[in-house]
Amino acid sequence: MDSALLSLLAAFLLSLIGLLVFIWSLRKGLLFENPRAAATIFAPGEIGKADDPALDDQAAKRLQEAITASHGSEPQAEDPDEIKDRIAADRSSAFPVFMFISFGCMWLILGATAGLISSLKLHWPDFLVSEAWMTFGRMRTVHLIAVLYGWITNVGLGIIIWLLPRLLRTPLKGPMWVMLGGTFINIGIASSIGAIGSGWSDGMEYLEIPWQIGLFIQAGMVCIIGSVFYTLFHRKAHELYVSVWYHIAALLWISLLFTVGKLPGVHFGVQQAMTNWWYGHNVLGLWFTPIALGAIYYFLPKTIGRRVRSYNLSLLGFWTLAFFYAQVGGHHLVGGPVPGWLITLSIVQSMMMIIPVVAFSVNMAGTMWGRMRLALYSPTLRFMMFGGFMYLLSSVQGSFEALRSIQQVAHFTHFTVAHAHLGAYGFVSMVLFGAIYFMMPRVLHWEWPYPKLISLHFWLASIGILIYFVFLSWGGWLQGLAMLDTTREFMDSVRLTIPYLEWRSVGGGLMWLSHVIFVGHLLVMILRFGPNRTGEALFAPEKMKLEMMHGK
């Protein structure tokens, strides 16, 4: 079959069985205004207190007074049983929360590490080039497999997990074929980064992981699926809160996507270059972009203690993103021999993923108006905000640049390489540290011994992120202007980014050194250094003790 076929097809097949299932919601009413399901995050006596475990006494105390002056009365959640299925759902998931997160710390130190040196290269082309593996094809490929993959994969298969167990109030039902799973995946991004460094790559952008590697991959999501469905038919909850259907819809979404895009024989050519931006494109789309969001949907309500302003829009951005992002690829090949209709067909899907973008930006401002100040207390809080932000920022930019227009001057340069950085970065990476902050006390039940380190974190991350968003994209402008002057020697447009390719590596360094900080604050919480705040040991039994200090 012809791979653009087998492509578009796949996509048909994705928004098909996303109508399918949109009417199944109309007909269970589903989709109406629902307070009770927005609720269903809390137990009783919860809405209007705060819940950051990543804060010292203290620090928890100045955001319980913020919550309470900013707070009108809002109706308890009414189930008594929550807590108790709160805890028996944390104890079952964990181990394999605690083995993703785990390996996803060491994929991002390594990951971060080969980035930087790929940045560093850019401008300094002698560094590291006496063995083949030291190459910047190598090592910018190396670092895109560990981030992607390693760090961002294992860390947002961690959240899935640990959340769907609470949201359904039902223990994680296979904790072992998770865990089978996770290890199959890691065999597969270790080896991956091995075969790469050694030269054996499947050669396309985002799928360079040889397919016979793949294959444990795939593998593993098969186990980590199979436990996920079989304790969503389990589910004691009567609810489905939107974080549930952004994550099991990421799951089915990435497993479809990665078994077309990994078809061995099938992609050649021309249509080999519209497989590889359907599955880049959506890869970021419809399985990092839904892990990130329903994450946000969960842990910032739960932060400052109140339901989401409006469970309606929450699942109209579901849906319109659901309905309109599978074929956004497409704009990366503008200018290429591709069918104009295809192009055409991208740009207005781009441009229609406002609207998704919109419903989110406007209920997170709903949900925070006026407590905006709250992250000024909270780190988890910040975390979310800012990542939340991002997304606004780096969708609302990903759809103009899409247009005819701005890619004339933007694509092939380093511009667009600033705006994956802001999407993957500024909005998912953040949102994931966000996470581990509020999850790992209550995985580990020791909390984290030093909450300065975590200020210390955010402000090198995102002063980091966004100093190398701005120079790389003014320096990726000026250098698409660059090539369109036709007076002016191709290597003009390479000297004048020079400069801001150091800021860029300056931006890196900022960034590098926030994750040692964060990794090396996580394994003195394992291992139980500095001062002991507030629980048990490593995966203590008086699970509820702790859970009712945070959650009460």
Second form
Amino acid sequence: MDSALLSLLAAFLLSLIGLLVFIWSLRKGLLFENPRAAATIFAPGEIGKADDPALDDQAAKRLQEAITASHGSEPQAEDPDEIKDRIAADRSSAFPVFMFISFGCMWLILGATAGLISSLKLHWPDFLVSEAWMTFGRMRTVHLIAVLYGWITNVGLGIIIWLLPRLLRTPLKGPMWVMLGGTFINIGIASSIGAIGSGWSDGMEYLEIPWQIGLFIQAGMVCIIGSVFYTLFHRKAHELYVSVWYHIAALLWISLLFTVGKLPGVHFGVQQAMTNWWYGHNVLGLWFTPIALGAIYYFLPKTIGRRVRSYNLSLLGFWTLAFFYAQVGGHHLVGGPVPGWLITLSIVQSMMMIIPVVAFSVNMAGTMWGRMRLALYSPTLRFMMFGGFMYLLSSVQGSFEALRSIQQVAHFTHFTVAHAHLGAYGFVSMVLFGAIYFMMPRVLHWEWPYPKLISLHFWLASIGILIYFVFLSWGGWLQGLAMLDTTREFMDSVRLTIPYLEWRSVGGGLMWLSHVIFVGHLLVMILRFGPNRTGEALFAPEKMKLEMMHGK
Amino acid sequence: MENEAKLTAGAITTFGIAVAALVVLPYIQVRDIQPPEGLKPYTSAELRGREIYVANGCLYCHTQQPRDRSFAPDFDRGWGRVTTPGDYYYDKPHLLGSMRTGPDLMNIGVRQPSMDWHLGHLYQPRAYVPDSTMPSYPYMFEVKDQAEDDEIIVKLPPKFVPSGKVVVARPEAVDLVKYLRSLDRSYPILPPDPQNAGKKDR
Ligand code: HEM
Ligand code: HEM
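Can I have the other form now, the form predicted in complex with protoporphyrin IX containing FE (HEM), not the form predicted on its own?
Now the full complex is given, and it begins with the chain already shown.
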């Protein structure tokens, strides 16, 4: 039989086994909706109540009015201890979370600056070339390590550590271990950036961090996972909320991934390339994506006071993501010197990824249905909705991008870079911003001093990424077509991208500016400059009391 | 879901399947591959040059994987025949790359064997290709009044040499060029079209 056909068959068989595992794991209650489980994030009386700590009193009132106007009658959550547990949970996690967010924001500024410099270098090739550490190849890698491991990973951990105690209704166990882990990880990141700058690199995309330094990061993850699992085993909550599935699984996946990917002395040649890209897409799909999806599953319903529509869709989305995403790595090597069956398998699974993506999107659209305009009142919601929508967009784009006919054009071009930022920025980073706006008032017991800056940040970042994505995709596609056209010399494909690369710098410049505003705002908040606000980011008088107790 | 054991076991199972399919199987499949007869191991200077290639991130703009003729016109661009796993036998780390901001380099040693050209091109790509967007690498060179005996003077178009000075290559530039010149996968392979090899014997 034809080998391509055989491999297709094998791929489908594998998928089938996956689905069986999936069904087995949730035999119970598959056919029934489970509104209780979806309501675990609320205390009694909270369904139908706005919750956005980033708002001042008046804005919060407006949001509440809008919610009340659109709110139907829904059963309330039942457990009266919820608020008490939540306050204890928040108190236990505040310090580690603050540490992760602060480190994350520092790396964000550094990483975005390195990104902007790299971008300028691509159309001004003689800009900053005198020293080795400034060269494009190193600056770009510094950008990647700082934004992927510094920014997304730190803030992701911050979100996980903040949400898990809330969702498990247990104070964080062993916060010192978490802080120790965070310290290891950030020492690791700082030394990796130093190493790359001085030319010490393992030489594989996304795995540049020298494995000796990787040991630090690994040790840090072990400390954090230990503490998280200890908390999990001591939980008071009976149901595990959707966000918990994503976050616990993500923590396990990233540490296993990193271990397999970095195993020194095993991988070589083509096989190493396959492992490299298997890791490369999994760090996105099994680490960044579940962090951000878990965050949306919490913050979006919480802000609008409405439970997620379908519990079963959440389950379907989670398990299909777990299964299909882990096998898409081969789509980075289409046309490369690797076994054909592997590429086919990955392309099939890339297409199958449409299932979890649609499951998530339908679920969120259902939750937001008829309430889209609430985004006008709440910045957290705006970031979350933007991010959720970009998840849909980047993933659907990705699924089709994986097809051989599209890869033929897009593979080695800037088109991929545009897709990368749609995912890593438009989706993941925007969700992280929203989460930080929600969490920080609870962590610091202080309001955001200038709410207008939050809007400014949102608009600069979203217009920036829009410019970035549109121009770079367009230019990248033309570049790909030019490279396939043998009547045109190679240099044509270089020349024609220049204007698009310049526009990318413009878009990236706006993004960079938005980050400076964001981090500046955060600094003002941390140092408690700015207008003196009495009380915290609160709106419901009853909760104010609790929060005051909590703060003192 | 209320059972953390199921969650963890499920997450690790799906992950395990993926490791088996995408890491272990390919490992078994290519583990026993032998280097083709025409492929020589890198010399130590070439290996040093390869490290310079990695350290300076040449791989973020240059691939080393010409595609099959039926798929893309890489061969017609002079980048060489499609590669097979054996061609990468001595490559550690692999440098397949994922961007073609610049051309594929798998056979640059065949296409451009001149040491002088490479050194000059690294010092200032725009001296040879006016619209090039490749960065210049001045830190791999020294600008001096006079070269010592054992130093290699870079022969640049006169316009690009600072007046009254000479540009000499530092050892890392020389090693790097030695590596580039070693990039030659033009020897014949069997079967000629590895991508479709499976079709024939099944
Ligand atoms: C169903 C989901 C997705 C699929 C099937 C998919 C597919 C792809 C494909 C085919 C490529 C091109 C590889 C190449 O030409 O070398 C790619 C690149 C990339 N994607 Fe996705 N994508 C998906 C979602 C995402 C998401 C959600 C993110 C962000 C978290 C993301 C981030 C990236 C990045 C960073 C790259 C660039 C990799 C590199 O070459 O360095 N993707 N993806
Ligand atoms: C903070 C959020 C950001 C994230 C998460 C992010 C992520 C990424 C990723 C995953 C890649 C690898 C793409 C690939 O290899 O296909 C990349 C490359 C790049 N990014 Fe970003 N980025 C961010 C912000 C920025 C900004 C603000 C700029 C400014 C223009 C920028 C400019 C670049 C450039 C120039 C590259 C190299 C592209 C190339 O090799 O041709 N990034 N970034």
